[in-house]
Each structure stands twice: as C-alpha cells, then as structure tokens.
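Starting off, we have a lone chain in the form predicted on its own, written out as structure tokens.
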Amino acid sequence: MPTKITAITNQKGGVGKTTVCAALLSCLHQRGARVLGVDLDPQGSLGFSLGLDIEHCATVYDIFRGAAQPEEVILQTDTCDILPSNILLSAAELEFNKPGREFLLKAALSKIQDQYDYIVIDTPPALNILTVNAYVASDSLIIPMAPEVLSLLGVSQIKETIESVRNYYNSRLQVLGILLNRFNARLNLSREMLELAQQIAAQLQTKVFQAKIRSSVSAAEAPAHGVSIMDYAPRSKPAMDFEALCQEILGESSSEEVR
C-alpha cells in the first residue's frame, strides 16, 4: 500500500488541529499502522503534546536548510515517530525564498515515506509557505473547525489556496472532509454552523464528516501529560468520536487492523 499523506489544516488558530493530528496518529498506531507525525507549526505543539523536548532537538527547520537528513531528525514516541518543530521554523517565510521552496517538505518526505503507512501533518494557523509545503506534499486534507463564525471564515479562505496548489503543484490534492470539533448538538450555534459547514463543503467538493468531536476537559488535559486523548482518556467522549472518525476515514464499518 502506498503511503497516505494527510494534512490537518485551517488558517484559524484554536480549532484543535494538533489535538486532531495526535488523535489520528494514535488511532492509526493502535491499528498496527506505521505512522509519522510532521509538525509544521513553529509553536511545536504536536511534538510537545506527545511528550518531546522540542527545544533541544533537531527539527524540520534543520532539514529545510540542509543541515540534517530526515532520518536524523525523527524522534520516537509511544504513539508514533515525529518530525518535530520549534520557534526557529517561524523564519521559513523569509529564509526559504529560492525557486522550488514549495517542495521542501515533499522532497524530505520522499526519502523516508516508504517506511510508513500513514503520514499526518500538523499545519500552522496561517496560509503561508509552510502550509503550502504541507499541501504540496499531501494526498489529502482534513479541515477541523470549531462551531463559531471566525472558524468558518478560516475554512472559506482555504479554498483559494487549495485551488492554487492544485493548479500549479499538486493536482491530486483532495479534501477528505470538514471536521466539526468541540461540537454540542444541543446548542443552536452548533447546528447553525453545521449547516454553513455543509455549504462550504459543497464548494470544496467534499463533505462534513459524520463523526463530530464533542468537548471534554480531558481533551485539554491530555497534552500536559504528553499523550493524545486516545491514550489519556480512551473512554472519554472525544476519544470515542475520534475512533469513529478514524473508522470513517478508513472506510471501516467496525474497528479492524490495517494490513
């Protein structure tokens, strides 16, 4: 099976991209898949939330500037392998300005992707060169959004970037779906945002995932313990929702092993 590469993306911050990324990595790992997480956010949240010391290690930034090979940067966690990042990556927009800079991540992953079944990329809350690198390297996108108007605006603004990447760099890029996070079906606002999300999904030629992630204190606590919600509170509502999401993405009718 060829490696499947998926980016978790929304230019709006605070919609739960890192939580989604960590949960998916854990779900896939639990199915026996070989998984790699790539942190393209200079805040380094993915590596930190999975227990890494991101301030004292080589990072994606070192790969991009040619100071290290991907296999030298990969770190292991109980959940998955990680290509970490930290604040140094925030210089990418200015520092990496040569032709072909959109392909830095794709070139790096091409050296190691055969070692993995799935690669999941956590993107920054911006439509910058790092996000474009994620789109160029990926087969598909998952767009998390919180049930609030500003989050919805972030989703609608992604459309132009996706179309540009498809036209110039990566014609195979598809949107797997929009994922509603911190969803409460009892609230009018959540129901209204679901309707608007479905309209935007139609514009992106995709869907809103049937699985919707409910709120829980445990989801906020998990990063402080260096594990995903799936490992920290596997019986919590968000963990069950992420399990349903993973099944939906993989096309499973019930939990089964990745072969």
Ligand SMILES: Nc1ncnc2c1ncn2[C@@H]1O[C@H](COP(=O)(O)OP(=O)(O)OP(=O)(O)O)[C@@H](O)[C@H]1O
The other form holds:
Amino acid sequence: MPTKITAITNQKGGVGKTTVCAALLSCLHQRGARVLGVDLDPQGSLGFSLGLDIEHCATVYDIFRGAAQPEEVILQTDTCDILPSNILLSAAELEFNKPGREFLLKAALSKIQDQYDYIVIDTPPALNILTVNAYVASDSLIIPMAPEVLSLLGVSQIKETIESVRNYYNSRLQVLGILLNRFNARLNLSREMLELAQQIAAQLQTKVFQAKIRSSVSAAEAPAHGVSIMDYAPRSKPAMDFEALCQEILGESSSEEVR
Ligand SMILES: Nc1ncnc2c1ncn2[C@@H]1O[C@H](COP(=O)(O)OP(=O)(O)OP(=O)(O)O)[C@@H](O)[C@H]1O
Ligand SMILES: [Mg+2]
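Previous: the form predicted on its own; requested now: the form predicted together with the ligand:
Entire complex below, previous chain first.
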C-alpha cells in the first residue's frame, strides 16, 4: 500500500466493506507483512468472519472508554492481529461525547502502530462518530461499491464527511479509489455502471480501481468458516480479483504483465 493505515468505507450497507477488509489483510499477510485489522463496526463482522468469539472478549469499546490498553485487546488469528468490536460499541455515539472524541482511535493506534506494516480498518454502514474516528486515524480510504446500490445519491454525504475531516482533523487523508464489488462484466449494465462509478470517482477526486471484484458464492460462504476468501477459496474469482487489487494498490506488476 502506498500508505500505512487504510479505512474501508461506504455508508451504504452490504457493499462488501468487511469482505474487502478481510481479503486485503490476508493478501498483505501472504506477502509477509505485519498486519492489524481494526473492527469499528458494532456488528463485529470483521472479527467474527476471521473466526473470533467476539461476544466474550475485550473490544475497541473498552479502549475508547479507558478500561483497557490496545495491546490488551488485540487478538491473534491465522491471518492477522485484530482489534475486535461487538454490539457494545453501538453506545459510542451517545457515550463518547467529550472534546477530542474524534481522536479516540488515532490515540489508541499511536500506541501500537509501530508494530505493524499495515493497518486496515473496517467501518460501519453509517457516517457517524465511529466513521469519523476511522477517517481521522487513517492515511487513506478505499470505497467499495456494489452495482445494485451504485448511485450518485449519497456521494455528497461521504464527500462532505471526507472534506470536514480533512479541514478540521486530518489534512493528509486521501481516497485511494473506488472498488467495484460483485462486478459482472457480461451484464449489459456493466458499462453504464462503470461510467457511473467514474463520475462518482471524479466527484471524490479519485479513480476507479482497474481491479474489479467478481461475484462468487465462496465470498458469502467464507465468513462462516472463519477465514477470508483468500484462504477459503484461493482459486475463486473474487480471490484472484483481490490479489490483482492488492498488486494494483502496492504498485506491483502483475504476473500477466511479466509474462
Ligand atoms: N464478491 C462477492 N461475491 C459474493 N458475495 C459477496 C461478495 N462480496 C461480498 N459478498 C457478500 O455480501 C454480503 C455483504 O458483504 P459485506 O458484509 O462484506 O458487506 P459490508 O459492506 O461490510 O456490510 P455492512 O454494511 O453490513 O457492514 C456478505 O454476505 C458477503 O459475504
Ligand atoms: Mg461490514
């Protein structure tokens, strides 16, 4: 990655944020990098989908309320280290109302980030204080979109949030790109969708990634097996596409180009 801390974000639900997060963590781990995944979604899907028992562990919430240190909350999986979350974090909006509330995650990560090459943050389907914490702590954002919910509606809200964070808290925040997930190049609609995604990218002053993630039932099955798609079905279309995405982000030349 050109940057160290990246948040996967889109206020729309079900576009593939958690899937992308788990796959990227896995791709980076396979390259020998030290990686940390941070789950900022009270649904707890990132930790759950990597096989953790998120109901009975300390979480990001305990760090934010000052009851635990980050290193006490980190759990290890076969893929990476995880700062897990669960439903208790949904109290954040009401509970964390003191000045500085936007910096809770940044402060926590500053204590442990030297131990990692990359940190990837999963965010909730909302633009709330948790999302803002992710943007404040990050160097960059990746915005996954799914064709079914692809629309210009909602772009202005995410744009406003990114701009506010840049103006007030984190001027270096950049958008690495928009990632089309569940992409089916054979659909007649796909060209229109790509054009729409490019319009959205232009509004956010970013690009649409060359790599597009195709659909496969394996992507939906992987979470129940407690591993990312990269380990569950490494030869599946989405796994190959995520590998291409990782190469694109890291600026590596793909094996096809080399041949
Ligand atoms: N490329 C894909 N092919 C098939 N299924 C996919 C693909 N990507 C994601 N899915 C499935 O779609 C559903 C939503 O994906 P995911 O949970 O990653 O989205 P999300 O944006 O994190 O959702 P939320 O907003 O609720 O956090 C999941 O069941 C997931 O397994
Ligand atoms: Mg999710």
